[in-house]
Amino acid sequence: MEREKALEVVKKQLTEHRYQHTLGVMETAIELSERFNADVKKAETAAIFHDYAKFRPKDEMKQIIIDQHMPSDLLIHNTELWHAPVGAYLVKTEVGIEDEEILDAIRFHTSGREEMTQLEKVIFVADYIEPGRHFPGVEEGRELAKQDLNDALIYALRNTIMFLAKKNHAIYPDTLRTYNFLIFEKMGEF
């Protein structure tokens, strides 16, 4: 799918607020991936489609969870990690979009999962440093995905995973997996 439409589908599903968001996830995205040799035309559709279901109701999302046998442990966990992998559902059967990778890197925008494939990562690290996003941080996530997109992911998750903890809420086992799984292989583990 074309830029053009893409962008003109999606901005009917989000705010102008998270629009102009998606817009900074699309260029970021795209950054990212001609500095660490992904694909430029899945990222941007990746990034263009990250949010899609984001303002969905929450009952229309937890059936969606249940009826397509997603994972269960999603429902009692915070329902911002919905959004991604129903959104990866919806960009499928309401789009039509059916590119793996590209669905994966919706899926797993908000938790990562272990063995990120170099396009999940973009989109997750995207999303986390876009030009939009202000919060204590975000300037040394942008300083590290200049140089290394592994640390950057790693610094994304850490910072996620210390947020959460203090605030006192769960943390989705497949983040510490993800941040775990890095931390091993950048040690030489794996």
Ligand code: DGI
The other form holds:
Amino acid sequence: MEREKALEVVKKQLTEHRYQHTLGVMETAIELSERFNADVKKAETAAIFHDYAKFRPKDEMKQIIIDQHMPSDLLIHNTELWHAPVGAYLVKTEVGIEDEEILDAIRFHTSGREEMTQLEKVIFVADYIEPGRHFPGVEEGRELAKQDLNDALIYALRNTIMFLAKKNHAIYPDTLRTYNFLIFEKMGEF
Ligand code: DGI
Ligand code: FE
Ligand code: FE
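Other form of same protein, the form predicted together with the named molecule, not the form predicted on its own:
Below, the chain from earlier opens the complete complex, with every other chain and molecule after it.
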């Protein structure tokens, strides 16, 4: 889908603030794809649609998780996790995007997963470091992403895990699995 058309479609689903975030993720994802050899066009499309389901009513998302046999452990965890897999489903059924690599990048953009593709990593990191993000540590994430995509990803995961743990929130198992996988993989490098 052409960029202008895709942006027009997603804009209707988002607040102005979330739309500006989406533009930031798009620009960052294109940059990272060029730097780390992911498919630039797929990254653009995945970035544009990554938060497509962000403002769907919780009961609609819950029903989709149940009906589409998505992992049921999602239902006991933070509802903020739901828009990623539900977004992949809706982007396929409502927008008509069929490319499974793009849909997986949307599906795993919040939790991550073991053995992420380059495209999935690019979207995850771009979501974390886009220019509109302002939180302590974001600048270090941006610096790491200039050199090493895995290091930026580990950093984003570690910060998210620590942020949730400090607030006494549960950590979704896939988030921890992603972190552990990357750490073991990195240890294997030495
Ligand atoms: O949709 P965005 O705000 O752009 O970013 P996102 O898709 O990464 O969602 C971030 C939210 O998801 C944030 O409020 C924390 C929450 N979250 C991410 N990972 C986990 C999580 N919540 C729990 N409980 N466990 C997680 O592992
Ligand atoms: Fe998101
Ligand atoms: Fe986002």
